[in-house]
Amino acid sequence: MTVAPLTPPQPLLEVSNLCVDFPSEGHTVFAVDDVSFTLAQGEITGLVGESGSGKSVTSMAILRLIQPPGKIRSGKLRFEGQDLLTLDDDAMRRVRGGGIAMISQNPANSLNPVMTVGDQLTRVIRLHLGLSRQEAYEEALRGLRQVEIHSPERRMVQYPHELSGGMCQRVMIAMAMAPKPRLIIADEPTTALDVTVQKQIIHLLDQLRQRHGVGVIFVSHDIAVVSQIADKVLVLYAGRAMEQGLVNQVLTAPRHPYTRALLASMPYLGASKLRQRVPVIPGHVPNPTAAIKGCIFAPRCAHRIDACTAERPVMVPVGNQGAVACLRAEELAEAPSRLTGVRI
């Protein structure tokens, strides 16, 4: 008897190529350059970089969000198999919140302050899953529950500008979950809070994914908070992609010279009693209008070779699920990465 082989499963978020510029006049800025990653479900997928490596605008780029004149050159975006850049306006509508929901790194803001809690979320609710209003009021306390909020009853009826930080950002993980979606973007959501709270909310974030599947794209600036919560890790750096891989691979073993000095500059707790000064990396993040031919790292690359600056390296594979994007990759691979104090 023959057996078919296993198909592997599809995965839930398929980013492919994509390209997203903003023209203006007498330039154009290359905000992501052909970036591609995937995403299954029940999955972190954590996006890593400087401000102004192309995150935040991978993600409105998803939720079809980069507002005119900035538009999406090239690429593909399959959410569950189907082509996003391919729908229209209002199914594309149906998809954001329904199938894709978002949570940002400043939930004050985002919040209605002349709503009340209650309101807001049962609004969102009806939008979504056509509850009757009594039905709505009731999941949206069960979802106030689910994110750990004392005295949930009492949160309907108070104002965003009443709660703390933290609480605002647990109504806004409420708000992003009451809709069933299968992917969650959540960009930056612990920026604005004190360690203690990010550490709840990291563990919030990681139950909701085992309780229900859901797929996570977690987009932050800090590597630590990253390990502390993905599982595949993608590192962009002036809109392109460096390297990626499963992040204890990425993060203790990294090959990308960018990676590899990213993680030098994180302090570290006994820095300072050793009188250890943490190294920077040297030069300026390049001008995002200019059109770059070879590595875009190059400049600032105390590893560069001339071919470096001819030659645009492409992402190959490298490890396990692993690919990165650096021409001298295998040979650097064999050098110890002077990552001393990195803590994992």
The other form holds:
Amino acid sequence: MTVAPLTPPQPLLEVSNLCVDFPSEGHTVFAVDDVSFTLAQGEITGLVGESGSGKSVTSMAILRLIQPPGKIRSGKLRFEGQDLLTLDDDAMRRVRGGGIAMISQNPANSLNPVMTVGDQLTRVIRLHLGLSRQEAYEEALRGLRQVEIHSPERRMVQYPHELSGGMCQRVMIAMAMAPKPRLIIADEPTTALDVTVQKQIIHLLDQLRQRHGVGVIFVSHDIAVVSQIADKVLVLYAGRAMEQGLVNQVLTAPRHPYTRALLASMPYLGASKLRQRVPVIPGHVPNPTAAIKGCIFAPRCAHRIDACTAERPVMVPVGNQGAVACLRAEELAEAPSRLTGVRI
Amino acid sequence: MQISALGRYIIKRLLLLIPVLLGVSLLSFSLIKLAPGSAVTYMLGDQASEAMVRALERQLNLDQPFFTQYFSWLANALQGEFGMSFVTQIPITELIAQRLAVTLELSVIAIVITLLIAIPLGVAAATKQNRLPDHTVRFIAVAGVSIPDFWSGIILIFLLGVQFQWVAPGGYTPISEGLLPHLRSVILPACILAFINLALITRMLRASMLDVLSQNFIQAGRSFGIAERELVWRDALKNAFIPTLTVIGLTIGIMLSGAVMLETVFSLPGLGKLLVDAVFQRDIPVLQAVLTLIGCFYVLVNLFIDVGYSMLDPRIRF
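Requested next: the structure of the form predicted in complex with the partner chain (the form predicted alone having been shown above).
Starting with the chain above, the whole complex follows.
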């Protein structure tokens, strides 16, 4: 009889206190500053934020693909218990594509324009699964069928420019799934696609998660899309984590003033007046440098008090699995909010 | 279906060759007429009497109107008959056949040397930007553009040919007298010829490599675990070579004019030497034939380049 482990099962991915710096003239930009989150097997976490919030940098950092002069300054990345930051280059390369696969923002230019779809698919399959040419070809066909591509034999000999954007994204998903990774990072996978294709791709990712139990990090600026697919969400702003928690909790009862403002600024159909203005967050996203003390959102925050600019708020656990980095979170939660949550 | 489209394209380009060559021949024909001095005075010397000049002109058809001369030349040329050299009285077709091989060999060796150096250097310069290989490329580029080829030719003949005696200081040894002596007589001019275009091609390759390496699919390739070496040498290079190919096509023209200079400096019996001698001797039929041939060659090379394009880049179809 086996003894049940006392500790909860090991998370698939554990990001702790990740910091990524980009030196630029005279100062250093803290593109990702002290971000932590965990992801369980089969779970989908949404990374949400505006442009420049550090969501893409976070996902590139997980694959250790930050381009110099940028670098991971500190933090821990554990994937299936393995410390990614201490792996040698060869072992890290096997993790890329093999353990963690990435689907990127622009499917049309994520494929090599002068190589056939088939050559690109079989190359990745052979690299990670060590199959023969013929076996890899069969595997690639199977992969294309799985992402619902019709007549895959024909697609194999076509070049990327002969496929539509949605078709390219399916090929990318097939390529990501083929080596049987345990984690998929989808960086704005639907942004460049039209809404109907967006829906299909999201449905596809969800199916793959259910069928194969892969974990997914879904990076998006679009909260509506994240709400459709994610279990948990992490809200980033200027490289720092603002709030995290179960997607329903965060979206229906946001604790952080930034999350509230972000949700309030979302346009939605069926607004009471046709010309109702969408509320905007005043100001703009700052360049996160060392000079910024206190809460990085403070300059744009409607609920700012003096303490906000003096001291940097830490992530404090709230509710079920949630956490928020705001000094006034508790106080503001009790007061009835002027800002309403998103209608899902 | 694609092959037949390509075939149609090639036929179209070959047909376009006709007006191009007509233009080339007409231009060279009239330029020669405009130039001072005539073949007849050259052949007879400046002491010849008026009557002797007239007689020879009639014999060579030089007393006919311009267009009559041009069209009768054209009619013969179309049958592959370029006439006799005024000076040596050897049929021009035969003269060219002897000389063409030397120039072609020189150009082919030069292109091979150029590519053997330009590809690794261009790739290294792009992947190690602002480090030693990049600075080397910049140095070669400046040197290649600023040093005239006849000057580097003479200096290198002096150093390698006379001082160290590694290569022949000039003159041509045919391959029938042994491969090594033959190579020793052509390797230096071929290297200098290569050097002229090396800078241009390397810089072009460096620039397009930098452009390709910053594209999304390279980063996507990294995220799939594909080795950096494969991404650079297979994915990026194939993409970056497409624009570089155009430049290579253009440099073939520069190479031909370089061959004219270097064959003179190294006294190699090539087309360039034939052309220069013909200019000095006012050997009009030879000049016309060589110029037309060079024009033809240039257009054909660019046709090959365009066909090569469609093989490298599946997005280009004709």
